[in-house]
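To begin, one chain is listed below as structure tokens, in the form predicted on its own.
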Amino acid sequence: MLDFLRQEGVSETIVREIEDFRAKWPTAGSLSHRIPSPRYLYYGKDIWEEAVTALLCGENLLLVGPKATGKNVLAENLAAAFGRPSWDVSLYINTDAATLLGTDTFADGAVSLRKGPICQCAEAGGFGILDEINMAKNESLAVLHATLDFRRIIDMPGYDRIQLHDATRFIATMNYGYAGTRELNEALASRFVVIDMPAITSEGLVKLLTREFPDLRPAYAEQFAGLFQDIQKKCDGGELSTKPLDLRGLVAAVRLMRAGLEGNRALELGIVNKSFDDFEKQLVSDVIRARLPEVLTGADVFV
């Protein structure tokens, strides 16, 4: 990961500080399986420098942005770059304090605390990834206030106070406008530094596709990146909903092409059919036709 950061042009001073962080707080061998090995990499020098600097300063991160901006990819990449074990917590309407912190359990003839992911992360010096933080109830997240601010403690009623490890950080992600989301509590938001995630650039998308598919022809890597940008522009202009703006779907479609499925049929499965409105499907199909030939085979796309 550090070599990748250097390739992206991240400041050498920042990279050396990450190395110092890793040397100061090595991860125990029993937790090495929790250090992510990212399949996808986040491309964007400025965002990398902002995020890494914030974490080095002991801050928690809130990654905010629309669909397909790489929030979860960046969160996973950061844990890998710092060499920290990570705990992924998916937040939703029924998330409560017991889900986050832990609850009583009966073991060996006594009542003990079965620690939740937040407590485990706090003690191990891990990176806690709080996914879609604005889908959880404010009441449940209020238990994290002391954890996320300068106190850095978890006070469990009936048990000892848990002091956060010096290497512990929390990275939250959120989308605006998704069904079930709500306005983030101001007290909670104040405990994060916020990065507004930009849309992936065409250059970054080409890099992502080329890394995932080394045998992809450069001309088609640029065409697929351009197709995604075209759909994004139509979403930004209000011509399309964000349903067909699906980066995972594009990657899946290219993967289906490599497996032998005709290209336009693969794109229907990965992108077009993500919309359930016939008129919108036709608009997306028209965007694809403007970019790609009517018949597209794997031999055309791959070397």
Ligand SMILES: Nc1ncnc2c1ncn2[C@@H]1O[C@H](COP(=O)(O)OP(=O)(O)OP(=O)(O)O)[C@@H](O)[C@H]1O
Contents of the next structure:
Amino acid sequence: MLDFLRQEGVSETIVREIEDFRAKWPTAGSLSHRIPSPRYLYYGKDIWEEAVTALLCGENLLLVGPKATGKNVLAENLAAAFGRPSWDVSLYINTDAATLLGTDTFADGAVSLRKGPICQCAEAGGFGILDEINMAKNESLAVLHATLDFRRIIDMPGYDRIQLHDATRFIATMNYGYAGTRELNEALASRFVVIDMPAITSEGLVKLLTREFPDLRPAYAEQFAGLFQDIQKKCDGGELSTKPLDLRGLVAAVRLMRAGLEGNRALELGIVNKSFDDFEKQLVSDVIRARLPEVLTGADVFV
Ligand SMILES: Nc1ncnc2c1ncn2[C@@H]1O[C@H](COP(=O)(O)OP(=O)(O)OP(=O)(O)O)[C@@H](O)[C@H]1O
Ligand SMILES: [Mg+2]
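For comparison with the form predicted on its own, would you give the structure of this protein in the form predicted in complex with the named molecule?
Okay, now the whole complex, with that chain kicking things off.
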């Protein structure tokens, strides 16, 4: 992972500091299964530098951005880079203090605390990923205020107070303004430093596609990255909604091509049909047609 950061051009000083952090807080063997081995790598040197520096300074991170901008990939990559066990907590409307912190349980005739993910993460020096934080109710998240600020504690009525391990950090993700999300309370937001996640660069996308599909012809890696940029531009210009701007869909389409589906049909499934509006579908098809031939076989695209 650290070699990857160097390849990406992350400053050597920062990489060294990650090494120091890892040396200072080695993870107990019993938790090593919680250290992620990432399926995808995050491409974007500036974001890496910002995120790593913030975590080194002891800050918690809030990653904000539209769908498929790599928020979860980055969060997972960060835990891997720092060599920390991680806990993934998906927040939703019914998330409450008990889901986060723990519940009373009976064992040997006595009441004890069955620790929830936040408590476990806090004690183990883990990286806690608070996924889709703005799906939860602010009132439920208020129990985390003392955990996320300088106090670094969890104080549950009836139990001992838990002091956070020095290596514990929290990384929250959110899409802003999507259906089902709420406005994040200012007091909560103030406990994070916020990174506005950019869309992947063309260069990053070519790397992603090439790593994911080693037999993809370089010319087509460029074409697909170009197609993504074309759609991006139309979105920025207001001609298209963000529905067809879907990196997951593009990767899925290439995977379908790999499995033998004709290219345009694959792109229809992965991208075009993400808009449910006939007029917009036609516009997206036109963008594809401007770049790619009418029939695209596996032999064209892969070596
Ligand atoms: N900068 C990037 N570097 C590497 N992969 C990226 C990048 N941006 C997006 N991706 C790819 O996009 C896909 C989605 O990533 P991820 O699940 O992290 O997105 P997300 O931002 O959490 O999306 P959502 O808001 O929908 O949950 C992955 O396949 C990931 O590899
Ligand atoms: Mg996500």
